[in-house]
Structure formats: C-alpha cells, structure tokens
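First, one chain by itself in structure tokens, the form predicted on its own.
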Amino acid sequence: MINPSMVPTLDPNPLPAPYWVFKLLLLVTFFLHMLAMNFMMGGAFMAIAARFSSNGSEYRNRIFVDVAKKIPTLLAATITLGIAPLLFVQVIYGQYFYTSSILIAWPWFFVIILLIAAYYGFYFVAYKGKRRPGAAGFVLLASLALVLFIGFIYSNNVTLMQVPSHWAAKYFANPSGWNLNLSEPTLIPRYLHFVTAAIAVGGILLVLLALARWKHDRDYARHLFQFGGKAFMYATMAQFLVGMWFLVSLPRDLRMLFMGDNTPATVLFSAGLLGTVAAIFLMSDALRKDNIRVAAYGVTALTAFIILTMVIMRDILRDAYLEPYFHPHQFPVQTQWAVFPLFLVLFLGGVALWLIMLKRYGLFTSTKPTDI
C-alpha cells in the first residue's frame, strides 16, 4: 500500500450538493446507461448471429436488418446516457480517475477515435443492410469488435483507478502513456461479466420485438421470440461461470463483502443470484408455453433489477477499494439551492423526453416483409 498523500489532493472546489446526492445520481445514471449500452451491444450481438447463422431460416436475414437498423439509435443512447455517469466519476473520484486516465493515455485518446469509426460502421450497415447483406453483416462485426475494444479500454481505466498502488511501479516502467492494467487479476472476468450481460439482454431485445409483432406476424414473432430468450437463457447461465470466476478473482477481503461481511452487499448478491434463476425459469417457462407477455413484461422487469443490483455492487466494490484513501466526510460541500431545483427538473424532463422519443421513434417495433 502506497502512502495515502501519494495520491492527488482533493479538488478545493466545494461541492455544489451534498456527496449523497452526486453518489444517487451516479447509481441512476450510470444503471440508465447500461440498459442503454447493453441492448447496443447485445443488439450487435443478436445481429450478427442471425447474418452468419448455419440454421439458414427464412427469417434470420430479417432478423439483421430489424436489429441492425435499430443499433445507431441505441450506441447514440448509451453514449448520451453515458455523459452524467462519466461526469459524476470525476466529480467524486476526480484525483483517481484522473490518475488512472494519465497513465494509459494513449488507449483512453484512442476511445474517441474507435467510437467514431464504430458509429459510422453503424450507420452503413443500417442503411445498406438490406442491400449489401453479406458486406453489412462483416461492417457489423467491425464495428462490434470496435466497440468491445472500448469497453475493454474502460475496464482497464476503472480498474486501475481503484489501486492507486500499483499507479508509481506502472508509471515508471512505461511512462509513454501506452499501459493497460493487464496485470489485474479482476480484469478479464470483469470485462467478461460485462460482456455476457450484453449478449443477455440482445436476447431481451429480441423478445421485446417479438412482442411488436406478435399480433400481426405471428410466425416470425413467434421466431423471434424462440431466438432471443434462449440467447437471454444460454447467455445468463454463462454468467453463472463468468460471475463466479470474477467473485474469486477479488482480493478476499473484498470477496467476504458479500459473502457476509458487509449486509447491504450481502443481500444484493443474494437479491441478484435469486433474481438470475428466477429469470432463467422463468424465460424457460415462457419459452414452453409460448407465453410472449411473461417472457417480455417479466423478465425485462426482472432483468432490470439484476443490472440495478450488479451496479450497486460495483459501486461498493469501488468505494472497498479506495477505502484506505478515499474519505467522502472531507468534501467540503456549498449547497446551491437555487440552480439544484432546477437541474433536478431538466433531468427529469430529460429522461421524459428520452422515452417518448423512443415510442415515438417504435425502437421496439419491427419491419414489415417487405421492407426486407
């Protein structure tokens, strides 16, 4: 362990609301965002299994173009979305983000140029996918590959940023900003756990699809449906392993936190290893009975949940590691009434708006056959 004034001094600037408040609104938004990055990816995902599926169905080119259309507007989601968690990062863990940011700084100047090219990948595969299909479905895996590298280049931030400890021996090895925390042991099943999520809920995706056209288009709804929740089954029993592999990967002092040293982190593990067989069975059930309501009002619902209580945990985890440095007490705080009011007010308006833009927009609406 390092020595704590090794660390950069905190901001001066007082806090402009109380630490609780910039933590709740960290949770908040930072759980929007992932329900908005993980249907992107995991929207990714279900594309290009149906383009380069060996089963050969009728539908699953139709599949690709109803998902593919739908990823620009969701990578344009969970970047907006991912604005105020990333700006709430810095406000309250600024010298440590900041630090870990320096240290690999050409990966982390990297992630505006590979958003970029992934975005345009996006747009031409939404717009020449149903033309192009052989060339699109390979853009598509591009530009997917594209985006999982950023994510790897934020799991390596984030978790870099939580050992201050290993901040000077990195430095000083490589001083070129080219580092990445690949010495992490948490690393890779982090990344993975992240990952495997993803591909879950393009699988939900899939369902909330099926759901659209369920009345209308019944076979291929009824396709749909049988293809996203086992996706969603398969790739949750996955998480099972990777989950597992994560959990002892942890230092065991931070392990024991939800193994009974800590009840609030205990029973959010418990709440979500619960709520991840509840939504196995559940989606299984559905699947037998071709029930399409359960599967997509009841393990959505249950599905948010589990991502809510995973970011949580993340967040405790966090705070366990900088334990020895990080003290929220020393914040010094100088409430502005008068503007808090009214950001409350726009971000609410703000997410409002956001959802009547996607009903407005049918993100969970399907093609018709002749738009393919």
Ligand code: HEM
The other form holds:
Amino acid sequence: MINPSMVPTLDPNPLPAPYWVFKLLLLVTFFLHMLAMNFMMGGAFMAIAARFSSNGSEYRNRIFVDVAKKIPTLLAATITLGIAPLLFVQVIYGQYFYTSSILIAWPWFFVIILLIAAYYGFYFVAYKGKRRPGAAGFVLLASLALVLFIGFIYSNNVTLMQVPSHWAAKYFANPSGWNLNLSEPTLIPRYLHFVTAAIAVGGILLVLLALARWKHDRDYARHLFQFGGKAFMYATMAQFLVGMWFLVSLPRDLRMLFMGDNTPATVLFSAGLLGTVAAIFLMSDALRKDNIRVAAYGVTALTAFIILTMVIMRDILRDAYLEPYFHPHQFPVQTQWAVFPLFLVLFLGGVALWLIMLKRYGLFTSTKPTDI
Ligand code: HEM
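Now the other one: the form predicted together with this ligand, given that the block above is the form predicted on its own.
Okay, now the whole complex, with that chain kicking things off.
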C-alpha cells in the first residue's frame, strides 16, 4: 500500500444527497449503459457474422441489413446512458477516476475521436448496407474495431483507478499521458469477459427481432432465432472459461470475496452462475422446441438478471480494491432537499421518456421483407 496522501484529498464540497443515493444511481445507470452497449456491440458482431458467413444466402444478407440499421440508435443509447454513470462515478470516486484519467490522458481523450469515426461508419452501413453490402461489411468491421478499442480504454481506466499503489510508477515512467494499464493482470480477462457478454447479448437481439417477425414472416424469423439463439449459447458457454480466467487473475484475497469471504458477493456470484447455466439450458430447449417466447422472454429476463448481478459484483470488487483508501462515511453530506425531489422526478420522467421513445421508434416491431 502507498502513503494515502498520494491520493488527492477529498473534495470538501458536501454531497448534495446521501452517499447511498449516488451509489444506487451509479449502479442503475451503469446497468442501463451495459445493456445498450451489449446490444450495440453484440449487434455489430452478429451483423458481421451474418455478412461474412452469408455465401449468398438471402436470409444472412437480410440479417446483416436488418441489424445494421439499428446500430446507430443503439450507439446513441450507449452514449446517453454512459453520461449518467460518468457523472456519478466522478461524484463518488473522483479522487481515483480523475487521477487514472490523467495518467492515460491521450488514449482517454481519443475516445471522443474514435467514437465519432465509429458513428460515421455505423451510419454509412445503416444507409448503404443494402446497396453496397461488400463495402459496408468492411466499414462495419472497422467501426466495430473502434468501439472495441473504446471499451478497452474504459477497462484500462477503471482498472487503473482502483490501484493507487501503481500510479506513481506509471506516472514517472511516462508523464506524458501516453499510457494504458497493460501490466495489470486482470485487464485482458476482464475486458474479454465484457466482449463475450456482448456477443451473447447480440444473439438475444436477433431473438427479439425474430419475435417481432414471428407472425408475419415465419421462415426468416426462424432463421434469425436459430442464428441468434446459437450465438447466445456458444458465447455463454465460452463465458465460463473467460469468467474463470478473470476470477483466477484476481489477487487471492479479492477472489475469496466471491467464494465465502463476503456474503453478498458470494450469493451474487452463485446466483449469477446458476442463472447462466439455466439460461443455456433454456435457450437450448427453446431452440429444439422452436419456442420463441421462452427464448425471447425467459432467456432475456434471465440474462438481464445475470448482468445485474455482475454489475453489483463489479462494484463490490472496486470497493474492495479501494478499501485502504476509500471511506464513504467520510463524505460530508448536506442534502439539498429543495432540488433532490425535483431531480428524482426528472430522472424517473427521463426513464419513462426513454421507454416511450423506444416504443415509438419500434426497435423490435415487425418490418415487411420489402422494408429492409
Ligand atoms: C461506444 C462505445 C462504448 C463502449 C464499447 C463502452 C464499454 C464500456 C465497458 C466495457 C465498460 C466497463 C469497463 C470495465 O469495468 O472494465 C464501461 C464502463 C464505463 N462506461 Fe462505457 N463504453 C462506451 C462508451 C461510453 C461513453 C461514451 C460513456 C460516457 C459518456 C461511457 C461511460 C462509462 C462509464 C462512466 C464507465 C465506468 C462506470 C464505473 O466504473 O462505474 N461509456 N464502458
């Protein structure tokens, strides 16, 4: 452990609401960010898989065009739902998050540039995918590579923020800001854990699209269901290996949090594992019995639950890393009762607006074959 004075001093401005409110909001909004990110990144994976495995198959080309059209909206959702946890993480963990962001300043700054370039690519594919599938396939691949890199930069930042003992060496080795956190042993398995999850959720996106087409366009919907359902199953099976790699890469005392040392962490870990096994079996059964409803409602709900358990586990892990330095009870709190209810009403109103927008936009409503 380093001298705690290496950590910038706590902001003397009091929190405008109790600590737990910010923690809850961070968890809720980060969960929503993860859902949107998984659909966006996983959708891009699925569209590319369909495009490059098409061999002239009409259905695979349709999947490519159909999914590619949704990606710009899903990217917008990822960004909007990323801003909220960005604010809350700064309120609670500012001393750590700002420091790591400065240490990796240049890659961190490049997130914006990479994002804009990826956006252009996704729009190109959404508009030109049908007429120029050859070029669009490669543009989509390039955009996916860019968002993969953005996720990687995030993983570098959040793994670095939780190890203040590594900051000084990193800074003095290269004070220019051209750093990542590549020497961190958990970085790669942690990052791959996110990417593998995104592929599985991309499979679910296809299952949901299949549900919307089930009545009017059964043959195509069945193809979507089989393609997406199998992708979900195989990615989730692979997740067992990647997840285990992540677990064993953790320092022993932190790993043991999930294996008995911390009751909530152990319960969440067990529930997440059981949920994952159940989701694989449920999807496999639904595929065999051609039961789209079980796959679309049952597996989707189970997967959302698993992601929620992982989001909370990730938070417990961060607080355990920061345990020598981070003492939430030290936050001065001066609840601003005049604006706090207003904030809550606006927050809930914002979430409701999102739901209305999603319904109006018809992300999962049926399109006729000629629409695509
Ligand atoms: C579009 C591409 C994006 C991808 C693929 C992506 C992916 C990710 C991933 C994988 C993590 C978790 C990293 C880890 O725990 O190791 C993460 C965390 C985070 N992302 Fe995103 N992200 C994207 C864009 C954004 C944007 C534009 C924002 C903000 C405007 C944002 C805000 C956040 C925040 C604040 C966290 C950390 C939350 C915390 O530590 O509690 N993300 N992102």
